[in-house]
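Read the single chain below, which is given as C-alpha cells and is the form predicted alone.
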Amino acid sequence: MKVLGVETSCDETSVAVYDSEKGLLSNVVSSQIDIHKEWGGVFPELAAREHTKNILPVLDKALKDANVSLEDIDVIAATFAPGLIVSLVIGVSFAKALSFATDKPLVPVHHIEAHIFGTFIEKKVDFPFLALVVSGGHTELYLIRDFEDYTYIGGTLDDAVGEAYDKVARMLDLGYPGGPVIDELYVPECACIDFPTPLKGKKEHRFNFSFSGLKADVLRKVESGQFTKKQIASSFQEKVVDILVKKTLDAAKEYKVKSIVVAGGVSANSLLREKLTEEAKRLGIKAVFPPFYLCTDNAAMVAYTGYLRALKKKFVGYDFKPLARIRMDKFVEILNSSSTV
C-alpha cells in the first residue's frame, strides 16, 4: 500500500510517500520559518499564504523523490486536526481535491497521533506505552494501549512547553524559535538560578503542566538585571526539563509501562534526550525519541499513520471538516461515530 500524506497544520508545508512495504520513499517540507522569525512566532495569515504557495512544488517533489505518479497512490493522508485553521483548511482541502481527482480513498490523521506513531517509521515500540507530547501548541501525556486506543492522562494548563520557550527566548532577545537557541545556549554550570516548580504538592494536577508562573518568573529575573542571558536561559532549561522528567516518569510508574515514547519538536532537545533516558533506564524503562527529522512537523508521519488508518478501512467523505483544537482521544471518538466511505 503506497500513502500520500499532506501536512499543513501549522507553518510547514509538507507531502510525503510511504510504501507499506519499502518504508518511506519521500518526505519534503518547506519550512517558513525565516518569514516567521521577524514576527517572532508564527503569523496565521502569512502561514496560509505560504502553504497555498508551497503545496503543489511539494507534491511534485515529494512524487520525483518517490519515483511514483499520483496513479500509482492507494490512499490520500492528511492532518485533519489540531493547527491553525487557516493552515490546516490548505492542506485539508489539497488532499479531498486529490482523493477525488484521483479516486483514491481519504484518511483523516491527528497531528499528534501523527508525531507519536511517526516514530514507528524507524523504530517499534510495544504496548502498552507511554506518550509524552511536547511540542510549540502541545504539552500532554496519553497511555497507549493500541492504534486508536488513548487514553488522556493529562496537559498543559497554560502555555506549551514550546510556546514557553518562544516567549522566554523572545525575553531574552535570542531570537525565533526558541528551543534551538536555548538548547544551543544551555550550559549546566550556569544554572544558577532556582526557579519555582509550578503545581508542585497539587495531588489534583500530578500529571498536569504549568508554565505561565515559571515564564513570569524569567521575565522578573530578566528585569532584575542581576543575571546573564546564559544564566537564565540555561536555568530555564534545567527547571523545564526537570519538571518534565519527572512527572513523565511518575505517569509512568502509576501506569507500569516498560516504554516511553516522546514526541513533538522539543522532543529534539538534548537536555530532555538525556536525562530522561538516563532516568527511565534506572527504572527499568525504555525512553524512545524519534530521529531529527522527525521530530518537528513533517509529512512522513502523516503518511505512516494514514497508512495504520487506512489498514482498519477508517476513510472518511469530503464532508469530514478540519477542527483547529480537539484532543486526540476524542478526534478518534468522532472519526468512529462518523459515517465512513
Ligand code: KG4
The other form holds:
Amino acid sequence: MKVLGVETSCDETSVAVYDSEKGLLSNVVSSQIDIHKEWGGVFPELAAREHTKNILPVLDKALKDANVSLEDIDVIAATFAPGLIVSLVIGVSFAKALSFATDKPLVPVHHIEAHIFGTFIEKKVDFPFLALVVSGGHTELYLIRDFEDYTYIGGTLDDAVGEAYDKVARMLDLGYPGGPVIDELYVPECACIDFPTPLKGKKEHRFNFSFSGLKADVLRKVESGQFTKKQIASSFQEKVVDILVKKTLDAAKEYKVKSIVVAGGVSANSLLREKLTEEAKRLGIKAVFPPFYLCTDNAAMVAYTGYLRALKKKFVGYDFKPLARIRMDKFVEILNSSSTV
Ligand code: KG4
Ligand code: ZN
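Show the other one: the form predicted together with the named molecule, since we just had the form predicted alone.
What follows is the whole complex; the chain from before opens it.
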C-alpha cells in the first residue's frame, strides 16, 4: 500500500510517500522558519499564504523523489487536527481535492499521534508504552495500549514546553525557534540558578506540567542583570529536563510500562535524550526517541500513521472537518462515531 501524507498544521509544508513494502519513499519539508523569525513566532496568516504557495511544488517533489505518480498512490492521508486552523484548512482541502480527483480514499490523522507513531517508521516498540509528547503546542503524557487506544494521563496547565523554550529564547534575544539555540548554549557547569519546581508537592498534579511560573522566574533573572545568557539558558534547560524526566518516569512506574516513546519537536533536545535514556535504563525501561528528521513537523509521520489507519479502513467523507484544538483520544472517539466511507 502506498500512502501520500500531507502536513500543514503549523509552519511546515510537507508531503511524503510511505510504501508498506519498501518503507519511506520520500519526505519533503518546506520550512517557513526564516519567514516567521522576524515575528518571534508563527504568524498565522503568513503561514497560510506560504502553505498555499508551497504545497503544489512540495507535492511534485515528493512524487519525484519517490519515483511514483499520483495514480500509484492508494490512500491520501492528512493532518486534520490540531493546529492553526488557517494552516490546517490548506492541507485538508488539498488532500480532499487530491482524493476527489484521483478517487483514492482519504484518512484523517491527528498531529500528535503522527508524532508518536512516526517513530515506528524506524523503530519497533511493543505495546503498551507511555508517550511523552513535547512540542511547541503540547506537553502531554499518554498511555498507549494499542494504535487508537489512548489514555490521557496528564498535560500542561498553561504553556507547552516548546513554547516556554521559544519565549525564554525571546527574552534572551536568541531568535526563533528557541529550543535548538538554548540546547546549543547549554553547558552543565553554567546551570548555576536553582529555579523553583512548578507544582511541587501537589499530588493531584503529579502528571501535569506548568511552565508559565518558570518563565516568569526566568524573566526576573534576565531583568536582574546578574547572570549571563548562557547561565540563564543552561539553568532553564536543566530545570525543564528534570521536570520532564521525573514526571515521565513516575508515570512509567505507576502504569508499569517497559517503553517510553518521546515525540514532538522538543524530543530533539540533547539533554532530554541523554537524561531520560540514562535514568529509564536504570529502571529497566527503554526510552525511544525518533531520529532527528522525524522530531520536528514532517509528513512522513502522517503518511505512516495514515497507513495504520487505512489498515483499519477508517476512510472518511469530504464532510470530515479539520479541528484546531482536540486531544488525540477525543479525535479517535469522533472518528469512531462518524460514518466512515
Ligand atoms: O513538533 P514541532 O516541530 O511543532 C509543533 O507541533 O509544535 O515542535 C516545535 C518546537 C519549538 O518550540 C522548538 O523550539 C522546539 O520544538 N525544539 C526544541 C529543540 N528543537 C526544537 N526544544 C528544545 N530543544 C531542541 N533541541
Ligand atoms: Zn508537531
